[in-house]
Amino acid sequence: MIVKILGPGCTNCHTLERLTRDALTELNLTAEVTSVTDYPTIVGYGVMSTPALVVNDHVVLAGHIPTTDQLRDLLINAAV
């Protein structure tokens, strides 16, 4: 599984990168997470409001920090 976490750098952007490890571990999940903070990689994502969650090039999550629950269900969604 390929997880990107996009926004600038913002604390919401961090505290998503960090809740997504979390779940993932949490959830015995392997997957490369990284952070993308280009502007016109983002907006290529069809993305407007960070942050953003994609996993597997599909965006799953933009313009909010979801719940540890939310969380836990996209990353299970998208690892099936």
Contents of the next structure:
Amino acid sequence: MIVKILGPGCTNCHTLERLTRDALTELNLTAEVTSVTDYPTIVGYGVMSTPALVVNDHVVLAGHIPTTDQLRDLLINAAV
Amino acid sequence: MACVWLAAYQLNQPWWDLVVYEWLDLDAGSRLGSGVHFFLYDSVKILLLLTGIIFVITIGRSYLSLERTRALLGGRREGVANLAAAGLGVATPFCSCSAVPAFIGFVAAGVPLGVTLSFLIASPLINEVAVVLLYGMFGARIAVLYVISGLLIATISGYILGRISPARWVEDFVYQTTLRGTPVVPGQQLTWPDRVTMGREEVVTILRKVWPYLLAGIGLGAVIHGWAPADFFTRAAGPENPFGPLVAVAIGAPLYSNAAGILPLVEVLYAKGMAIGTVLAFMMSVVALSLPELILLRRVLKPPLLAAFVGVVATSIVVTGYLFNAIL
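Coords for the form predicted in complex with its partner chain, given the form predicted on its own:
So here's everything in the complex, that chain up top.
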């Protein structure tokens, strides 16, 4: 699974990255997590509001920091 | 929950009357008594207002997103669209890091540059925490003035910037970037409990961020309540000084603070006799023209347009300051 965190590097983006890593560990999922900070690539995903979460090249979340439950659901759904 | 909030708001004053004047036996007419009462009463009042209003606003905002805003503004002609953009800039939630992706997304969707700029100016300029604090500290009239003048400044500045053919001063990659895929509309998948949770979390986040400023501000207010020698600022920046708003913006623009941080200072300046238009101009120049925001915008705007942006916004703020000094 390839997970990307989109966002230029503000607090919200870092929070999302931390929460995602925690959730992945908790769910026992192995994933390659990278953060994408350059604007053309971010916008190239069709994302206008950061932070955004991309799993296997699909945008699954944009514009807000999810609750822990929501994040877990998103990752489980994306993993199957 | 709403009932508990209302009850607490209603009981705030009688409760502190009882505690300060009866239990602590302080004199309501004395400086100490009225100062302590003001501090306790005002702190609780503003905390309650912030909690209630941010909660409601966050839930309301969860129905709006940059994607929806863009759809609303796409293809509109300038003029009325600038006003709509300013209004949506206030209502749409987004972290300042999204300013650049939003800019690119708006331009790609055919939103005129001036309209996009109205949106980006309004968003930091009119801040919900500032509205609540202004209402709590100065009353409804000034809070409403702040919102209306903020909307006017964003509308007019964006309109003027749209008139100078700004497209030549936008970085080329903005036009080369294409949006691909279907943008996820955040909020679409949210349930009602999700929205309530978001509201609660937002209240906690904001209160955690602003409480020290808040208490400092109310503390200063309490001191001024009893002891202010109100003549220095009346002379230096009162309604009679023709340069008031100009100087206020020149000092305010390079400063950087959020609205909650600047309000304690604003309350002191006002209490000491600074004219209201001058005070509002100072506060707006601090929040609207911040260096971090300009650095972000530099990624998409070339220096001439960035300079025009600063110039037009600063001028609008100065003019608004004069206008309010004149009519109030």
